[in-house]
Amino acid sequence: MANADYETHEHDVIVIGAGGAGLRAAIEAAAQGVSVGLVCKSLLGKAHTVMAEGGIAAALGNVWPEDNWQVHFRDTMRGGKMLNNWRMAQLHAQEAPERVLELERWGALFDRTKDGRILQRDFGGHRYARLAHVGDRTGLEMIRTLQYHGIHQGIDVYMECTIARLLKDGERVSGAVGYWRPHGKVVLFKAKAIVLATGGIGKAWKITSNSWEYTGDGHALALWAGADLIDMEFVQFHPTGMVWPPSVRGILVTEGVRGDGGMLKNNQGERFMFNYIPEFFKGETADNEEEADRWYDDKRNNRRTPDLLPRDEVARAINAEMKAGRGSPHGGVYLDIASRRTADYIRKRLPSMYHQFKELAGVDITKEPMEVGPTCHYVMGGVRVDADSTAATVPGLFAAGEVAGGMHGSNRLGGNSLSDLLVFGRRAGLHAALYAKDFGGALTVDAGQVDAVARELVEPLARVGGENPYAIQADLQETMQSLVGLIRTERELEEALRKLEALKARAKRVRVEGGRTYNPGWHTALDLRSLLAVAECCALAALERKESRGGHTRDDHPYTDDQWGKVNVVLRLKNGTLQLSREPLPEMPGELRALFQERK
């Protein structure tokens, strides 16, 4: 394929992904005076960040003056079962307040306290109410604000473009090759530095809160380019997704419902979370229903309700109730806020949830409970990065947001994702720009690499006879849902890996009817490559980690093992084969370790 067959764009920094992390990275890189290109798979504004409803976690201290970054850091580390990169958790807790105030300066309209400061709400695993929010539409307001600010920075935006491969010049990255989704033509981006901000991998599972874009593109791009992935066994199943009707199964029900007083109940009307308080949270959590009710009416005693335990704990409890036959008619449990809050309060605080259930499920949440159950929501694992610069192990490559690993350890606390996007999106943009400015020598792109990717892209269209991409995708999602889900065993993980090998072989024979223009079957066929890559990484890492911790529960190893708490499972490609190793966590300094001796 000759160069004339594809268009070319050149920038100092290319940002792949236009959610919160990508927009914040592009804004920061442009502020450093370098040329920035922002590539998004969908339309600008349709980022997954929009679906983050509850709020942005930051120790502003507006509701609880005693909150500070040290408490936020400790909550984050405890939520991640101490497997977090301590430096990332520290930077996140320290810088989140300034990132929220910056959003406010750029025009974000947060809910307010009576004296006019940014209001903060309770969320699971957070000792204090610290989520700055806009009703239950916080992510939407964040994207709106970042977009409005970003369009004045001279950033070139390339919409509806999927990146298929990163290009390298020796060891360092030199660009990326993709295709335009509407008409299928190949496009080349030359760049001195690349920021990955592509989000997660949830579409590898059948029941997920994630939208169609979340096919693990960034994880796979980094892996194929020679970068390390860490913690891929840790996948968060949000405890509350919609379970009925089937057309909306998995759609997120914000933790804000429980933060504002919602109670989880089984089919016997029992608030079952009191039976599942882990030893770790005893003494910090309300011990009975009366005490929990008092916690909502008079929060001065500052104790958690068990409905607001970290997500992994709540998801496992719901799963146990369902298995014991105490679930709701459609395979979930009940979430009831109607018996605790007035209709006006619910409609004001949770407008999206009210409309979502009314319009999609015919349920009025001001009068009756919701049916909810676990849904694949977030991957804690991702590209291994340097905490301060977000640099990956490949020169010129940076990653921020859900595609980056380390920040959340084995389990992410609600609200920490939006502040993660802002803190590390800014750092990624800054350091990518600095790298581009220091770039030595000429920027060289190997035409042979570009041609090879271009040929690979059209293979499914040229094949005579072969597999249906939708059938392979459905089988992959069923495999991951049933064998690499909330609860795992060695036998099931080994079976999953055998099935994934067979699916990889089938994917090599995938065939698509029609041409490149507006062809969703072709897009699905191309997405299979990254989906299968991340699914294999997840299953392999889950098989390796022989303990239960955070978002990884092994039924055959139901305990938490201190030895496993000191290592990351690292994956990298060597000669086309996935290599797995255990590598020690960075050592936390003494002054931070001392914070965990305090009980408050």
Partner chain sequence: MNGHAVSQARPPIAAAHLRKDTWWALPLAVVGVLTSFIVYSTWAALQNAHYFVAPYLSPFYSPCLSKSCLHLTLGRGLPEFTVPIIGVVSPALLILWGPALFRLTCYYYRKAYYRSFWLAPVACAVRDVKAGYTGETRFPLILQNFHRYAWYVAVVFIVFLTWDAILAFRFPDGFGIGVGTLVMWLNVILLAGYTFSCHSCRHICGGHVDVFSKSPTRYTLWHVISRLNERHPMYAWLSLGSVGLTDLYIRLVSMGVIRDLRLL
Given for the second form:
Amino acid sequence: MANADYETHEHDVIVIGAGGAGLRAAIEAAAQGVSVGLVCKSLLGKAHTVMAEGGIAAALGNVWPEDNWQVHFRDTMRGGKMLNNWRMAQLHAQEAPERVLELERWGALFDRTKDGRILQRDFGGHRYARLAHVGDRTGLEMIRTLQYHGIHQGIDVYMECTIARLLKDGERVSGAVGYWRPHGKVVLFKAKAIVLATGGIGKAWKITSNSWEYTGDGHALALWAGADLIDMEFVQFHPTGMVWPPSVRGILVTEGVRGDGGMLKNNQGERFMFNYIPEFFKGETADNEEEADRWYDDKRNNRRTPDLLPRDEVARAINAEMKAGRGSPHGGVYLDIASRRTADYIRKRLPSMYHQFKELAGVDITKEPMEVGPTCHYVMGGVRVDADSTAATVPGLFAAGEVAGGMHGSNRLGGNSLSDLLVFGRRAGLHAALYAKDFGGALTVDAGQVDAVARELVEPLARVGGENPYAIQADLQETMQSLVGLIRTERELEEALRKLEALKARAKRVRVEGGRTYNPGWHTALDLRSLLAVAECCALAALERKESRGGHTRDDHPYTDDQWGKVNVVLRLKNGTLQLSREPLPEMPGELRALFQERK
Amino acid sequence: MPTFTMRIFRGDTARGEFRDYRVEAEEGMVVLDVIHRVQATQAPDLAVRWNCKAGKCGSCSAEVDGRPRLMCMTRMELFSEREPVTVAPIRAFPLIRDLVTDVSFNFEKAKTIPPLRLKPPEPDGTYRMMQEDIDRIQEFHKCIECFLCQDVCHVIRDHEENKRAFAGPRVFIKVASLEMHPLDTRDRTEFVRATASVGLCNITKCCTEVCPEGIHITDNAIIPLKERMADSFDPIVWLLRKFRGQTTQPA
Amino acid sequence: MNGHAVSQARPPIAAAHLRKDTWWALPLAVVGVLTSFIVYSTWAALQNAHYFVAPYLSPFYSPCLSKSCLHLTLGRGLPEFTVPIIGVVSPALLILWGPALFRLTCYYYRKAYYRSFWLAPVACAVRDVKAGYTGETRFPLILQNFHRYAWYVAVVFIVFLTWDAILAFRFPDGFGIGVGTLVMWLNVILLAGYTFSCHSCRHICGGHVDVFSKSPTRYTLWHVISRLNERHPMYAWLSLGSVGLTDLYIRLVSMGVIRDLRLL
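Cool, the form predicted alone is there; where's the form predicted in complex with its partner chain?
Let us now look at the entire complex, which starts with that chain.
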């Protein structure tokens, strides 16, 4: 089996991706006493989790004792327009507080309440101030805590290593093949169980808050290995990304700005969100400025400000204002916190937003409003998993975090991502370790499969003539941005699919200059395969779902349709072709359904 | 649109040189944008490490006109079109290629830090910390691990032989954050003295000067650690502690 | 963690630095100012005259402990005991080691002179001039860690200088204020600013505490000193200037070069 051309590492569990979910999974698996390898595309601690700003949603009840898991569960389901996997949403709401406290025991320093407990902040769609946070750099705190806790748990970390394919032994997974980014050599990981924690797909769009890493690797790896993907049409456009200067367009502006008092305004100075309160949220949203202002201090007797509606609603509203010509000079709307809060308060609560605008845009947010607009942020869809174990439909394969689907339904609430990473990261690590312990028989890897992947990897380097990978990537991003964006139509989606076919053909002829040593051109060329695969999944699913719901808005089907509220769009590869089906959602038990009947 | 001459280091350990690229820069562009433009149009294999492009991940460290900086937070408006802008890899670490270096030194050093050891919880099973207890260490937690402080520190930058003994500013702020943690019970002064060799630091503050997060590395972390080390051989402090019956557990 | 370096070699860039700014200006200025001060203060300390003109005493000669002093800080001087050289040379030499040691071991001055005199490093990202480097790990530089003892001494000096400044209100004809009085008070304030913004002071007064909420007084003290400490370099330079200029002022008045203006 040993092959001179590539190195081999063997572990009970391999975790792919070292963001919040991957690190938490690796820590949990190691705690079960199995051997764990953690593979990541970047350096340890650089994963996209560091970009998370606002906080971790968990019903600790430190600020509002009325808060509990049932309220959090209800908020999450309503935010996802009831399309969530109810069991995932339930586990998430129940276990998030313990995961946050555990993080604190590992050294995380959240901002404090007056009595020395974890302070919680308001965020869109959450009934109570619920987000444990550290200023506006909560993700950094989380990943650093997990990272430094993790390095003492005997986990082998393989940094700057990209996984290109999963290997299977019959039905179950048996390993993964990838390459080292620094020197370009091929590496084989043999494993009894594999946890996917690769994050999202945002790099398929042009205006995105996501980094280069977000090329849908995990989604594509799972799909190619025969696993099901669900809900791929649901892509979250975060309402507030930077819009100016052009080079920073898309960089995230945390929802914490609105949670801490920021208001959205159009170029007339009007707080336009009051005009966009959907029927679904009318009962719990303030319909006048006075009540909205009072709500910040008195949540018992006032309804929430519409500035903090779920992200899909706010993004659509901003989009509509811009289209109606009421946008800001650089094509956004205004986000104003300066006129409500003092400079000291803003600098203390939102230090990195202050820094980011000051350094990159020359805007002082303690004095002037920010200009913001929607930016591609998160994919709700992903690998279909069993709620309790995170097991994918392929034996031995597990998925947690953004790469897994179902938890957030059609739209994710802010703050629910970091808690998702912790809750399901831990569950994935646990169940992958248990699976590995139960694993019977020898672990076999087909050398032929490895060699085939290795050959495929170097093809772009050997090709003469052919296209520049950066050009193909840019065209793909342009296509998705203009045709599979925030607002979609059948005609545009069909056009997108045609263009994607052409791009796939071009990608087959991609040519890379230079060698295998740290060659970003080569890495970009290889990432195109997963990027194109997830883009196609997204466009296909979006074409299929003929309604508007959460992160999927169809101009030609503008209303929510109850029939569509009962099914997921499922994608899987059968004999090399992508197959699409509608499959029913798991049914919520009566006692949880009752939570949605009570009205207040 | 202004056009800049970017003088970028290209090559590997065997052979390397600065090569000039002419690039247009739009308003608001940062050095990393210009590097990406070179990559997309003139040198597709130009190696550069980056992730978030918003000053949060600390990946794109380099030396621009000889000063250690994050490329994503360095605006082109700082520079003149008339002179070439030099972009070199961080020089304290082994080169991989072009602007990318092997920073594993920092990860190895991080592993040596004695981790948090908690006090027992309050009677109700929870832990309490006041904001004033953690304000000081929250500053250290802002670190994005860009390793610019490690790069600029002359102790290792100019004296490779010290890499074995010296841990570097990044490690010191991590240690300081644990040492000053209100729930921690470990004493790391011996670690600071013997394993991390804080004595090699001559507090010339370049780490603080280059920190993109504005962490007062020297004043708030390294000097307090030196002072805590001095406590351990200060007879007055020793007597006071004896008198009060204070003890700390060694690392 | 898998280190997978292609090799252990650094980037093949020969230049000692690639900076284009005037990085050499600051260390050069530091050399200039510190050298001038050392030359002047040594001369002033050795002069053994013109350090007192009623009611002003030069800070270089305070506290005036020798019997031969023109001004007797404590009302009386030390007996002219077995060191005959004192009195012949200069009473300043009895005491100047105190403040000198405080400044020599000061965390801020260490930065300043390691950079500008030691050239290690002369500026950030500019290569050290000398090949070997052991920092503060060996004798004598390891003694820098005893800075806190120099601080204790410096505090005593602040007490004496404050006393001198109080005495500066006592003119031969009774209470009064002259320009010299103001000069001496400004000097004391700046020196106190420098002394109480010291890093060792910050540590001793509260920095060593891990749970501030359980020691509120120390926390407040630490908080105030921390604010001062941010300006430690500024106080270091301003007090260096003020102490030299105070001496110069008194010296010139004493020599009759200028006249002290009586304000009250």
